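Below you'll find only one chain, the form predicted on its own, shown as structure tokens.
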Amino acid sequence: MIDTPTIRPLLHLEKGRSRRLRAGHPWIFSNEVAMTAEAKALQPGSLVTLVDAGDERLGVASFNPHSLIAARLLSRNWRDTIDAAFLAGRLRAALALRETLFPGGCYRLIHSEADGLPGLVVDRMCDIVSLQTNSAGMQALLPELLVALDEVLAPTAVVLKNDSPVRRLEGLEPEHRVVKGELSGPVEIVENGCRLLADLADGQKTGWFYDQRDNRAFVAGLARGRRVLDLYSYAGGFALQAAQAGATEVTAVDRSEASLALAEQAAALNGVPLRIARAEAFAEMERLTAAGERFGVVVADPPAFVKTKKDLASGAKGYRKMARLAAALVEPGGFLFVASCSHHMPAAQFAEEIAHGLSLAHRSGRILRSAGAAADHPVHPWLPESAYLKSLTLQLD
């Protein structure tokens, strides 16, 4: 995509509709745009200069005439040229922040609007990069983005993990391909001093869930001298860090044989013992309860139960049931960690469902910590709803 500010298409906002943008919001919705024939004819992902009803130029954005979020702001200086050099500048700023927060090269490098690159997610695994282009604008900028990544990071491999359902809202099809270098197997990362393996070929999302970094560290601090049960373990992030912290026994439960195999390989890398159980979490919790098993720490970090707004009622019941079954497995004085990565599950309702589940299990206790994602997943000040991750750590009586 070649961008020239002086001849870039103009996108006019309706009268009185520039207030949110001026206040700092990075999105312009379709009902705020003058959807002229010229605007409708623009290709999804086109770069446009935003203009208010008084002809003042307010910035440069990517535009998709077919999306509810019609324009996504890239810069408030309309004279900026959106090219590889511009993208490299944003990458360098994000890199400086991450290396301040988590030195070592394993982190989420770009978290969309909060890092000034709307619709883009970039996870760094040392010299390998996994990315998602979740908007038509960022998809159109992909060639320039790859040049910028080479300039700033020079990764040995770059993988597109474009399987997010939000792409369909932008008219984009899912895709998964290696666009630079090659993958020869799982990628080793280091988190909280623990060696872990990420699957960039078939793994979930971008291959690893860096958002739980701080929560894993906190839970690991509770694990010494205790039996630990890690439900929905995926590749063993919670389990392995608990084992490394001195848990007496750790069991990882997941229904994916491939994920558990990664956890076993990572356990060998760290020289720690790990028990695995391939099972559906609810059924395994019921089986363990019937067998009279109890654990000092139980972790329940499931995939999203609420994928869309219409799933809210059923998903809420799922979190309630999860809390009820997990609480029954916690020994008196032990700890329960529960989380939701469901964007459509409000934090207050999640907390209510967990409390309801505890009462159904006839357990009481106290919340020790309520937390979201790690600091490499920053939140744009005008997009608090993008803080999707919710977690509670409790001690149960």
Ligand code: SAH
Second form
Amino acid sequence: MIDTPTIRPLLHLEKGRSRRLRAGHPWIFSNEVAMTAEAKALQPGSLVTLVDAGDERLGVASFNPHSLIAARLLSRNWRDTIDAAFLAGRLRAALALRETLFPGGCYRLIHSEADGLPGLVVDRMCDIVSLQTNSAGMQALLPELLVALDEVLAPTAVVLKNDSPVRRLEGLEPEHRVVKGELSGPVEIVENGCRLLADLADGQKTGWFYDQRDNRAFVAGLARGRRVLDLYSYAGGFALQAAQAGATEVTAVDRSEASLALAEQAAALNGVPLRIARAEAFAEMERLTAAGERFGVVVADPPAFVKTKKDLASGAKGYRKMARLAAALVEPGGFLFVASCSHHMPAAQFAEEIAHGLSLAHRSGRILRSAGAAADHPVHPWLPESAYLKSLTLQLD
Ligand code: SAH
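Alright, leaving the form predicted on its own aside, put up the form predicted together with the ligand.
After this comes the whole thing, all chains and molecules, with the earlier chain placed first.
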């Protein structure tokens, strides 16, 4: 896409609709723009100069006439040209922050609006990059983005893992392809000193859940000398770090055979033992309880139970049941870690469901730590609702 600020289309905001943007918010909703025939005719993802009712130019944004979030701000300086050099500047700033936070090349490099690149998620696995373009604007900028990534990181491979449901709201189809280089098997990453394997060909989301990094470290710190059960283990992020920290025995439970195979391979890389169980988590918890098994640490980090607002009631019940079943497996004095990555599940309600689950299991205890995603998932100050991850670590009596 070629951008020339002086001839870029103008997008007029309705009177009084620029206040939130001026205050710092990065979005303009569809009911806030003057939806003229010209505006409606713009291609989804077009770059526009935002103009208020008094003809003041407020910045440059990408525009999608068919999305509720109509415009996403890229820069408050409308004279900025949105090209590979602009994107490279944003990538460099994000890279400097990540290398300050978590030196070593394995992290979420770009977390959308909070890194000044709305709709874009970039996970870096050392020389390999996994990305999601979740808005029509970012999708349109993909060619420039690939040039910018080459300039800043020179990755050996770049994978587009566009399976996020939010793409549908932007009129984008799912797509999964290697856009640079090639993938030969799982990709090795290092997190908290542990070697782990991510599958960028088939794995979930971008291939690795870096958001749990700090939580995995905290849980690993509790695991020494204890028996650990990691439910919904995926490729073993919690399990392997607990094993490395000196757990006496670690079992990873997941319904996906491919994920467990990766966890096993990574266990071998680290030279730590790992037991795996392919099972449905609820059924496995019931089976283990009936068999009288108890653990010093139980981790339950499931997929989102609340996928849309409509699912809130049923999803909330799911978290309650999960807490009830998991609590029954924790030995007295042991620890329970529970998480929710459901965007639509409020943190306070999550904590309530967990508390209910404990009481249904006739267990008492205390919350030791309540935490969200690691700092490589920063939050835009005007989009606090984008902080989706919630977790509680408890000790049970
Ligand atoms: N805890 C993981 C991330 C979990 S992602 C980590 O730290 O990286 C969710 C995982 O739950 C996926 O691997 C998926 O295969 C698994 N899963 C989904 N539903 C399940 C179920 N009913 N029983 C067991 N595993 C399930």
